[in-house]
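To begin, one chain is listed below as structure tokens, in the form predicted alone.
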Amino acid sequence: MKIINKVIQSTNMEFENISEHIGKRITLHGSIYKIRKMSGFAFVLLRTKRQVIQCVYSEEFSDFKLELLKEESCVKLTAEVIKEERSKTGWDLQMIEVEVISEPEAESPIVINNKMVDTSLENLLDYRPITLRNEKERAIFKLQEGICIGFRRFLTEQKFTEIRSPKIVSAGAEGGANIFHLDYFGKDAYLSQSPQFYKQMMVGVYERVFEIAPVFRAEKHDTSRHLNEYTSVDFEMGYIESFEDIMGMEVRMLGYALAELKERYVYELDLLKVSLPDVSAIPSIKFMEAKELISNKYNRTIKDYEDFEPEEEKLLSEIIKKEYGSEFVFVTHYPTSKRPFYALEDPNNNEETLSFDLLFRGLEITTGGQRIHDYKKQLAKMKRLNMNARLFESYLMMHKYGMPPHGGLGLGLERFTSKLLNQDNVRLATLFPRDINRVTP
């Protein structure tokens, strides 16, 4: 019998840490990215786990050929780090030995070591497991890692609870046709819209909780900024005064995860050329009143009193860059009609809920608001909306044994980071799309 007791597995060098090594040999690992034949030299790019970078072979002291190597072979290289003021690291990494760990069996059907995979959207999704190899590519999902560590942090520091609730469900949170039924063992069961349901329930027994998981909506919807299986980043919270409470933490969560960035992510910001937006205060407007504002600026006419349309949402944000220098705007008090029934209704005027909508660059990247806490009051409400309460006894349970006033919100991390940075796309900031065309890879 082998007992095994401690593992231990090298790490490849930090690109960081390589100037420490100036005249010393160093041993790294990854993929041949690109080779650059020059005149009696070549440049050979070494793709590792974060950064690509770059070494040189000459037959002067690289002890091996260079038709050795192929692009996308994972290879283990010794080199020397020789102090070259000429370059932009104030180092060069001469290569010295290689080992071949393995080889591609055949040519990649797309260039992916230019600055951009020049190819249609359609082939960039189809080939992913290899466009994303393509340095800026990948650079967007090392970004969006840095977003959730950072909301992570943030939630954790102000004492949320992480949890995780189920994905198969009984009904849906959102209601309505857009949610995949399921045959459960000959029982009727969806895939969840949203762990709404059950980040209220657990505010009844941690007070604050969050999760970050996926979430699927069987909208019908082929556009640039709608998916069927995206990532939700939500959180709930108790004892609040007002839904402007949750609003308030939002602007904390955003602020803390850019700053995580800034700090930790320099690399991929300045790859992919990254603005971060200033989040230290965002404007507040009421629904009517924006949809009133856009109409007097831009002299059109009310369709829609019930959401915005995509082009209103893009409209507002313009108005709203120019005279606050906001790439961000909450919308407030949404009509009764547009939102679920927990959504709490304003006392001055239930025609509005105490919720919000916050848009980013021209599009609405969050949902949220104050919740129903009374049990009476919930009833009340269902059964003016013609719902059987019968169906969602376990969800109403909370309620009937008390809860404190709460609320919470759910944020697209897909939408978030692709207006981070100014894609037009969501599946562009999606690591494997679902949408009504896709499912693989």
Second form
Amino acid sequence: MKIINKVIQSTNMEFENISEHIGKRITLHGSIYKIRKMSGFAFVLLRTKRQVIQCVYSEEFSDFKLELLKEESCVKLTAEVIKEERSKTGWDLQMIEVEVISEPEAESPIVINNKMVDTSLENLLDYRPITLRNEKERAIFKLQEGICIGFRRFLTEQKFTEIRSPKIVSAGAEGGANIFHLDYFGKDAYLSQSPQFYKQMMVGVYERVFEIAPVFRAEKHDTSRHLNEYTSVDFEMGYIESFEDIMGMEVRMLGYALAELKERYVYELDLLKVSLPDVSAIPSIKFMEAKELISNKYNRTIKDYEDFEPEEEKLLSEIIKKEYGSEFVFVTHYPTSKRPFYALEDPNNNEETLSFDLLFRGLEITTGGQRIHDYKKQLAKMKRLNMNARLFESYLMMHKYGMPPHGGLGLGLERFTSKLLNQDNVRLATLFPRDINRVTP
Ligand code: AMO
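What would you give as the form predicted together with ligand AMO, now that the form predicted alone is on the page?
The complete assembly is shown below, putting the previous chain first.
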């Protein structure tokens, strides 16, 4: 029997520590990303877990033949750190020895080691396991990690409890036809459209909860904004005085995550040339006022009184950016007819709900609002909507046995990431996207 009781130390030198070793030899492991032959020497780019590090090969100091190295070979490298004022890092790595740990079977069918992967979206996604190795491609998901770490840390500091709700459920929470049906041992079940019911139930348990997890939407249309599986950042909080408490919490959460990126993800921000937006003051406008504003400014007839057309979201963002300098805008008081059955209506006007969306650079990234917490009120609304309350017995249990006023939101992680990076398709901010035409890789 073997007892594993020691932390195995990786031999790899961390990029951040290399400068402390000027004049010394270090060991690094990684993949050969690119070999650039020059006259009399070569630059060898080594892809380590986060950075692509430039190393110098020369017969003068390297104890191996350059031909030993192939792109995408995994190697262990011994190099000497040399002071070099002209280099951005202040040092150069002279390659001394190399141990080839493994070699690729074949050459990559697609060029992945240029500045960008220059190919169609289809190819980019078909070859995802290797196109993600491109320096810029992988930086996208490093930033996405930073966003999640920021959200998680902020919410934890605000005393939200992190939960994990089931993804196989007996009823859809969001209504509509975009729900995946499952044959669950001969019974009907569905893939969760959102953790809505569960996060509300958990407010009765912990008062403040959050979850960052996949949700499923059977979107039948092929658009640049819709995925069939996306990551939803959800939070829900009790004892709120107004739905605006939720909006306030979101502003702080976004600010916190962006600060996290600024502090710990400079490498990726520089690589992708990201300019972080300002979230210090986000304007808020009522849905109907926004509709009229767009209609007046752009001389458009309002066709849909219940929702925005995608074009209108873009136009509203343009107006707000011009007039208030903000790349974000809250839209509040969505029509009751357009919001799910759990949305609380405005006591002064039951045609409108105490709910909001957050638009960022022309796209809806968040939906949220206050919920009905009163049992009788919720039952009455379901009846009005011709819903069978018996199917929602376990959901209604919380209302029946007492709930505080509460509300929350759901933010689409991929949408937020893609807008932050000014991408034009949400798939670009999704590791392995699922859409109507794609379940692989
Ligand atoms: P909603 O259905 O509006 O609200 O979704 C919340 C946010 O999720 C993102 N989103 C999507 N992203 C990619 N592909 C999709 N198909 C997709 N659909 C939605 C959007 C959207 O703003 N339970 C409520 C939230 C709440 O009130 O707490 C809900 O799920 O960014």
